[in-house]
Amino acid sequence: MASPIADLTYRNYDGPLEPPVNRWWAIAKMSMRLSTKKRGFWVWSTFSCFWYGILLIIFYVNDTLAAANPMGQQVSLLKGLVWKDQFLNAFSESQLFLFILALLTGAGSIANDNRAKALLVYLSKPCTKLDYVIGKWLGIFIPITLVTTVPAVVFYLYCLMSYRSYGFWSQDPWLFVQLMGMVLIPGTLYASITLAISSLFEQGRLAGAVFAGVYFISYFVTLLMELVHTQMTMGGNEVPPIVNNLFYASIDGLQIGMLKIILHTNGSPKFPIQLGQMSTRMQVPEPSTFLFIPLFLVICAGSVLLAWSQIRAVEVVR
């Protein structure tokens, strides 16, 4: 009976050999599949979303209230809104929950790499340092990214459906594109900061805690220069540009800055109700594009940039 088997001889691989690819790829789902893992993840991924749910609420009440008016629409909360301010104050009460999914996804992400001494590992594979930060920096930004894209997206369609009436498409057409814009902004700096602290440590706990001192320590220099900001305004002084210049002297400001700028706009009160010119000139300005981009771009990158040059092998020592 003849074998199943022709040949049980062994032979080298003589088929066509190519070059490896997207091995940056195979690192960035590696580490999104850890993270997505995490209960933490989904549910600070949900409490992100939270100011977006009180809004539709707020929104969908007063419409019924002015739907069964006849003269309500005219004099309806809805009329007087800056939509798209709707958009940065949702993000802004969402930014806690942000810096919480950057400490699970990306704090631990080279540190304890470290701890392992998997860099020998990786690095000795047909895989490069820049293979390595781009895929543990994707790794970071598209959950981060896309747990900013689909509560927006969800509420930007929702909004266009229901108040159009109330200028929601008409006051600013483009919206939708400064959106796409916006949603950038959290996972690319998050993303380039927690990679950067995460390459100088060997305990993620560690590396999660200097990140977290960085985030509150910069934090309380902008709710500082915020206060300055309302008490100067409501006493009727003119208040000083350094003053609003560190009020995005922080992680948060800095999102922020960018967000306005993207919007183009100076913000608005974060509950619709709270309109009058008072209110609005509470609201710290714009910051100056030419000079605030820039420094997002800097931080940005000498933030990879120090992550690659932490970046190497552990040398075996015989």
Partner chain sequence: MEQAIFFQALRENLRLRRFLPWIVLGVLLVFGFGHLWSTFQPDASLEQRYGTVSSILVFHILALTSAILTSTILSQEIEQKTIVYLVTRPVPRWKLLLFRYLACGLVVSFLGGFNAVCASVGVYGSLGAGASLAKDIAAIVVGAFAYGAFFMFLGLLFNRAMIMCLLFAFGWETMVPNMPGQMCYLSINSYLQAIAQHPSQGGNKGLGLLTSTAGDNTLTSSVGYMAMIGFAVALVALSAWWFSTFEYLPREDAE
Given for the second form:
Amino acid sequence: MASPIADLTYRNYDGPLEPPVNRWWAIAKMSMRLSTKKRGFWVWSTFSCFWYGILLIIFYVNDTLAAANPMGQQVSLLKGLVWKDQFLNAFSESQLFLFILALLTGAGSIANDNRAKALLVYLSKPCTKLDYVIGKWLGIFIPITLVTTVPAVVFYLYCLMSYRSYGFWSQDPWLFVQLMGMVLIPGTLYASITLAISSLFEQGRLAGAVFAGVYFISYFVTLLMELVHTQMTMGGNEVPPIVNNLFYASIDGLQIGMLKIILHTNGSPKFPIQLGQMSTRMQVPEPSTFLFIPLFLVICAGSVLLAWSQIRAVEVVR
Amino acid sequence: MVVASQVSRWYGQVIGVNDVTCEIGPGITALLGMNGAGKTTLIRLITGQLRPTTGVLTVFGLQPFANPEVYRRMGYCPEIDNFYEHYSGRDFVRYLARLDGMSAAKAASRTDEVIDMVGMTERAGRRIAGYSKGMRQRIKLAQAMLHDPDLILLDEPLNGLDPVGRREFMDLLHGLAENGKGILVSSHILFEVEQMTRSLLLLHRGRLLATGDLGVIRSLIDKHPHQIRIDTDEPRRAAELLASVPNIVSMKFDRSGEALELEVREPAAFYDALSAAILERGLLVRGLSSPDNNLESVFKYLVEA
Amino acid sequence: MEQAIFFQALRENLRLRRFLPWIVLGVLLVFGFGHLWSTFQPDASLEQRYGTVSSILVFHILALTSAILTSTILSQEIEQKTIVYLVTRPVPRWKLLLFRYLACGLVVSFLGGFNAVCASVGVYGSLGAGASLAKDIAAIVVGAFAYGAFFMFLGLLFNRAMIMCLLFAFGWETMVPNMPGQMCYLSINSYLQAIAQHPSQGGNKGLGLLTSTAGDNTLTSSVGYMAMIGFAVALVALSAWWFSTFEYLPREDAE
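Got the form predicted on its own; could you also share the form predicted in complex with its partner chain?
Full complex below, order starting with the chain above.
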């Protein structure tokens, strides 16, 4: 047990460790409790569902009007709709809000601990660096994933009950499984990136500023490339591969790319109206699965590793 | 220097300081109170970081809020432990010296002086991020004394200082007080405050419980008679000699049988009688003490009341 | 005293850790896109390409830089609680604010100017943008101080102003200049575009949207200068009054 020579490290506990779940889960719970106490978390979470709300209204009104029309379903906008693309579009529209949620929940997660020197407290408990990282990661991942999951599932169930006659089920019977994969993407990426950025700073505000800077600047690249793609397509020009690749070179782009791969679609126009072949061509095509998934995983794993390497059990005086 | 008249400060529905009226003059004054008593709020009101919700507070006859004229004559050592961590101690103090309006050369020389006064000369070139608690405390003290202010406010200044540092610091304060400076020290470490001053301001739950000299305050607390302990080989004879003295509330022998413990209402009259007993009746006394004539007891009695 | 405030703020903003990322960003993003733009818009003239890259990247990054650097002029001091040392010194609060603002404006101007140079080198391969570059730099300096004044004021009003500033920089400043009627005049970017006088995007609505020139902006360069200088002066004065009037305490709940 204890040696006659004093242990001068911060870790004094050398008894048996509880099963890991108790340790990282305690940290995750604490992080989530802090996030969900913020009013902004609930406000932005609600806003993030807005596109589903708009779609619900459009579908409901359209369906009601179609029922009143002698031609019925023949003229309905819902006819020929690519259902999985509606989830992709709803996700795209919610990205700004998810970014704000990540900013609220993740930017200060390690930075605030650095400032308060709370890392020393955490790591003086029977809790490893890995427990800490996993706990913090889950503390960001779970809230964001819940925010993406709940409206998607509600919308899915509503469509399943109401629009089977428009091909909701027959078009893609595996859609629910795909959706369950899709909803994990934002949480995974945001948790990894914010954790990495947060670990580099001692102030949540600075970490948030850097994260916001990275997000907006890279988002602008995506926006720019989307426009260039549209312009070139409309002008009948061949779109160079660099445009399509750069479209995915952002935090938003990475997620959209992954979602397109999971849903196996290029996407369709935001509003559920049929614009013909051109509208389909104007969508930036799905990225290469074999290159993109490893890239996504490397970015996430690299970010978590960076955070892990930054966490020190002792106070380092520089 | 500081005059507060019926000063109250509310934070929403929480009251920080409630109807405080007091004056603070030259010399060392201790601001005492438990956590949450309103010490920091009162200091923030005096340093003009806050405005009173009601009442009037003046420093050198001026309203202190955002008033450079007041800050020219006031130094403040806050309780917080925050700095520009990437600065060296010397750079930090020099920057604040420049904000005090000193020229670059004057700021540099004055910085060296105050850093020397707080015993940080050899370590002032290092980054603050690497400082110990005591070193950080010394740097805070240094910046408070930079412009040779007439009034210095120190919020929990002894936190983190080692015993030698505390002694040096107290000597420094006494020196400043002897030169006519006003010094307000906020603390809840009573025995240390007692070594610094007998003049106090006692706050409890935002209200001013007592102000003035510790001895005077103690003598005014009638509810609790003064406890006096006489160490003697003849406790029973001592009891016999002193029994007739008026204002003695109770007497008892301690368990060892070598001391007499008394409770007395007017200690001055009692000490006269005791002197007479010793000198005229030959009572042999080995020791005399008053266990509750100290800051801690005064604090306890007032807060309990 | 004023010098000390100014140079301390300058020193803070020029710390390598804070400054270098913006320089790297300028080189990678602005220069990179300037260089690549001939692929995306092969028919456009060099001047048009430079104008497009400058409008899309340089001016948006200017707003972003200003949002991040200027909104923290005081909020960072409040959060790290060092505000106490500043507000209890014999220096008028307005001076504290003004000289910090000036230092921040200078740094943002420099970074914006650097980005404009990167755009010019990316597009022309040299400083060939000439007159356009000079006009851009003038617009950038004016913009740095106008954005700075606005973000500083927001930073004084709200605890967590940075999110608002970022939404303004990327949401408002991208959308409002493209709105019809008089709405575009509610955006700082419209005035900066008026000062910079980039070549028109013609009928290209998409590029018009991204360059924030799709609205009915008929402002002249001189109106742009006057409006922005007036706006900055008014907001700085308002901020100085605000900071001198209201209490600024360290945040106990800072996160």
